[in-house]
Structures are given as C-alpha cells and as structure tokens.
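In the form predicted alone, a lone chain appears below as structure tokens.
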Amino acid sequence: MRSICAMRSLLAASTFHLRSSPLPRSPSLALPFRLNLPRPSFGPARSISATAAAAKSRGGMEARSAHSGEIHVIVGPMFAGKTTALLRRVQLEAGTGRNVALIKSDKDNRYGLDSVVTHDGTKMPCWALPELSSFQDKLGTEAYDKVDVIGIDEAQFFDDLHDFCCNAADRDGKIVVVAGLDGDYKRNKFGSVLDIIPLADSVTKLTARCELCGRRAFFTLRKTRETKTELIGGADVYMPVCRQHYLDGQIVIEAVQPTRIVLDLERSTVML
C-alpha cells in the first residue's frame, strides 16, 4: 500500500512539473534584406560560426543535402493574391535565416524591372530575366550556391520553367516557390505552369472576388478584343469573374465595343 501511494505521489509531482513548464517562445523574425535596395540582396555575410549558430537555432537541422529541395506552386486568376502569397512565403523563409532570391520575367515592366510588386504596392527587389536558365550565370556560381530559396513570379512567361525547377530542386537542393496564372483569358493552359504540378510538393489554388457579383472568381476576363495570349495589363485590361460572368462576358465581348463591356455585364447581373 505504501509503495502504491508513493508511486501516485511521484506521478502527481511529475505531472505538475510538466504542466507548469513555460512554453518556449518563438524567436523574433528579422528579414535579411531591405526593400529599398536597388539590386536583390541575399542577406549579410555570415561567418562559418554564425552559420552554424543559425542552423542550431532552426532546431539542429543538418546541412541541406543535394537532393532535399522543394517545389511549391501558387496559381489562380488575376487579382487573386498570388504575388502577395509568394512574397509572404519568401519573407517567412528569410526570417528563418535562409538566403532568398526573387525572379520575375522582364516582360512584366508595369511597376519597373527591379522589384516584384503586388497590386497594392508591396514590393521586394528581384532579378528581371528573359529566361530562368540565365539566373545562375547572372548571379555567379558562388552566390548561387549560397541561395536557399528561389521565388518566381509571373511564372507563365518562362518557357524553361520545368527544366529550371527540376534542376534547382532535384540537383541543387533549392526551395523553389512559383507563382503564376494556370490559365489564360480563354481558360486554356498558360505557359509551363501546369507542367510543374507533377514535380510539386504542394499546390495552392487561390481565388479572387468576382467584380460583378462578389462571388468567388476562378477566371480572368479580358475586357478587350485583343486575341494574343500574352497581353500585359492590369485592371484596365482584365477583371476576375465567377463562372457565370465569365460566360456572359465572352458573349458581351463578341457583341459590343470594349467600353460597354462592364456596363452590359452589370445589367446582366441585375437580371440574374
């Protein structure tokens, strides 16, 4: 009986000790780059001891092997927040001590060529390139080897997206975060974004708000009669719409002048 009581007392004491232990606090995140830099920054130079300390602070992770890369894909229509999600992910990775780099197509010069910019004005420095295969040469082999995370915005404009992601993740062990349109204004495959889905560790499909009824928007409606697939533009050329207003919009575009599209679609919304 005494041994049973002693055992219960011991268990009670250990339980109290576990419950009263304070929870560990998360370290504050500090980004290793400044948004006003004219060129991309990959963080301050760190000594070998500093690098080891950073690795220890991330939970004692071992050095990244040559085959431990990842690919994460973010897709959706225009104005769905793809670039915002990309920057948030890159900032999160940078906050853990990883070195990051951003790339976008030099075809997209709406907000300048030295930054990836969201529609609400948030921006980060980037490399604007005609093709992804030139990134390592532009950066230099030594600097490329130090990059842990590569973010790619407007990925639909890169024809070599598949090969680059394969090499960066499988061969070089990089974490690659890709953001782009999965479909064009005709709801057809756009570029090579869908080709990397089988390679991806994760795929996130974002939606916007239909500008005409407020429902979830899965598609991008082009407001003009321009038929080429690659047409750079913002709210003056495109709008996110739900399925019904996408179908209605295609009929209106074929029947009326572009300046009347929104008015006619709003009339059709009232009739729904």
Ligand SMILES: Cc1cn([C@H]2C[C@H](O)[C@@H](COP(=O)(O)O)O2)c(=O)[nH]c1=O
Given for the second form:
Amino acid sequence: MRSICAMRSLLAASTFHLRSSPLPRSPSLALPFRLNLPRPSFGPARSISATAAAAKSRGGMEARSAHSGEIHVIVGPMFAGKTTALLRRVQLEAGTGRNVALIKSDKDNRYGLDSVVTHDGTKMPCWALPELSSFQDKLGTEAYDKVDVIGIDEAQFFDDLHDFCCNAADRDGKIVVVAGLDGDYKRNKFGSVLDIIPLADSVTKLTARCELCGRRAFFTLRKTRETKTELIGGADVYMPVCRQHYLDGQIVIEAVQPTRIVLDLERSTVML
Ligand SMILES: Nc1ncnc2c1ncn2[C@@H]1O[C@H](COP(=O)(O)OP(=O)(O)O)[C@@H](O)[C@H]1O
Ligand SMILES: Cc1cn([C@H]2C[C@H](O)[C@@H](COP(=O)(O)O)O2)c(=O)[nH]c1=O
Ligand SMILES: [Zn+2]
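May I ask for the structure of the form predicted in complex with the named molecule now, the form predicted alone having been displayed?
Full complex below, order starting with the chain above.
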C-alpha cells in the first residue's frame, strides 16, 4: 500500500486516512479507497431521503453526490475539549476507511501552522487557510472529490463558514465536522459559527471546568483589557469560567486599568 505514492500525493500532507489508531498516535497517509461501512454517528444522522427532500426543496435539483452529506457542530468555551472531540471524530472516520482532511484558520498560529493541536498537546496535520473557499483549489479537484470527511477547527475565524459547509455537505456529500467558539469573551456570537446551526445534523456544546471554583464552565474570560474581538492566545490570556465567576471577572477587569491583570477572584484580590 505504501508503495503507491502517486495516489498518496493526491491527498497531500493534511488529508489522511487511518486504519484504526486511537489518539494520540499521529495520522499517516494511505490509499484513498472507500470501505462501504455505515458511518459512525455523532448525533442524529440525517437520512438520504431527508437529503433528497432538501434537494427537492432547493428547486427540484438532485444532490450531486451519491452520499448524503452531514454537518456536525462542536461548540463551547476555550479548554472545553472541542479540538479533542474534533480530532477523535476525524480519527474515528479515518479508521473506518474514509479519507479525511483537517482545516484550521491560519490566524491561529499558536502551535505552528502545519497542525491542529489541542491544549494538552495532541496534534494532527492540517491545512491552515485564510478562508475555506481556498480549500478546493489548494487540494485540487481530483483530491477534493476523494475526501469524505472535512474537519474544521477554529471555525469562528472563517467568514465563509456557512457557504462552505452548505456546499460541502449539500452539494458534495461530505461529512463536515466543525469545532469552534460559539461566543467570544463578551459572550457575543463569534463569527459565523451560530449561523450553521440551522444546517447541522448535530450540535454538541461542551463545557470546561471553571478555573476559579471547579464547577462547569460555559464561558471564556479574557484576563486582559484588550477589546478587539480576535485575540489569539491560550491560558496566558483566557480562562474558562462558570457564570458567577464570569460576572465577577468582568467587574474586576473593568475596574482595573493596566492591560495585563492576574485574577485571583477566590481570594478577592487582584494582582497587577
Ligand atoms: N484552564 C485550563 N488551562 C489550560 N489547559 C486546560 C484548562 N482546562 C483544560 N485544559 C486542557 O485542555 C484540554 C482540552 O483542549 P482542547 O481540546 O484543545 O480544548 P478546546 O479546543 O475546547 O479549547 C483538556 O483535556 C485539558 O488537558
Ligand atoms: C474567547 C476568545 C478567544 N479568541 C481566540 C483565542 C484562541 O486563539 C482561539 C480559541 O481557541 P480554542 O481552541 O477554543 O482554545 O480564539 C479570540 O480571538 N477572541 C475571543 O473573544
Ligand atoms: Zn467558577
């Protein structure tokens, strides 16, 4: 199998296909042939007849792909395990013989651009792109057609998320798994992530642990007074918090002038 390099190169470095390797083994490339196994379900699966009905409602056009596409959305605050869940799903799909490709926004340069990396260091090769519309061009049509599953991380940074997901699932029959922040540090909707909920087969909202009390964390607190919406960072800039500590944290941050603040809300102190 490894000797057939021509087929391998079609799918390039970040389009991979695994037999059955659990995390954190890194993915390898292999032949893009298809096993006719039932798709593992991430949530309620959409039936082919539902897709046909959707195609009809788009003006009687038939779906172009033989497959019914799917869209699965994973949201939650930072550190909730969104990337971990995305990588697991993609590996699961690859393990059943499907060709998978992983994309992240090139704005996320935290751990280099060649991989999607979780906060605890699990990584997989990816395409780092400025916009999703460049994916098909980058891959080439032949390789794109062979991809069964597209994973998208840091989805909040892609302005063309809605159109890409729509085309990939409805027109091209791809399984699209999307991970991203539903809300920004102000708890406003972030990018277009919420706009794809009406397109989705399943939506999973994950929670983290509040860094200050250990309860479930639904929100991401920014620890600095920087106000631009997009600010790349990790635990140095953000922390997952419960509702109470989100509200307490906002009060503390607004009351303090400097740009960098260390919060110690449990002891009601703020260190500058
Ligand atoms: N407050 C935290 N600070 C740093 N790392 C954390 C924190 N909470 C959880 N983690 C680690 O982050 C991992 C989840 O990382 P990841 O899947 O990249 O999350 P997400 O994509 O939702 O930000 C957890 O398994 C844990 O090891
Ligand atoms: C809340 C918030 C986050 N960001 C940035 C910070 C990180 O670079 C990513 C989120 O990464 P993760 O994989 O979910 O941990 O988004 C931002 O730009 N603005 C925000 O308000
Ligand atoms: Zn808390």
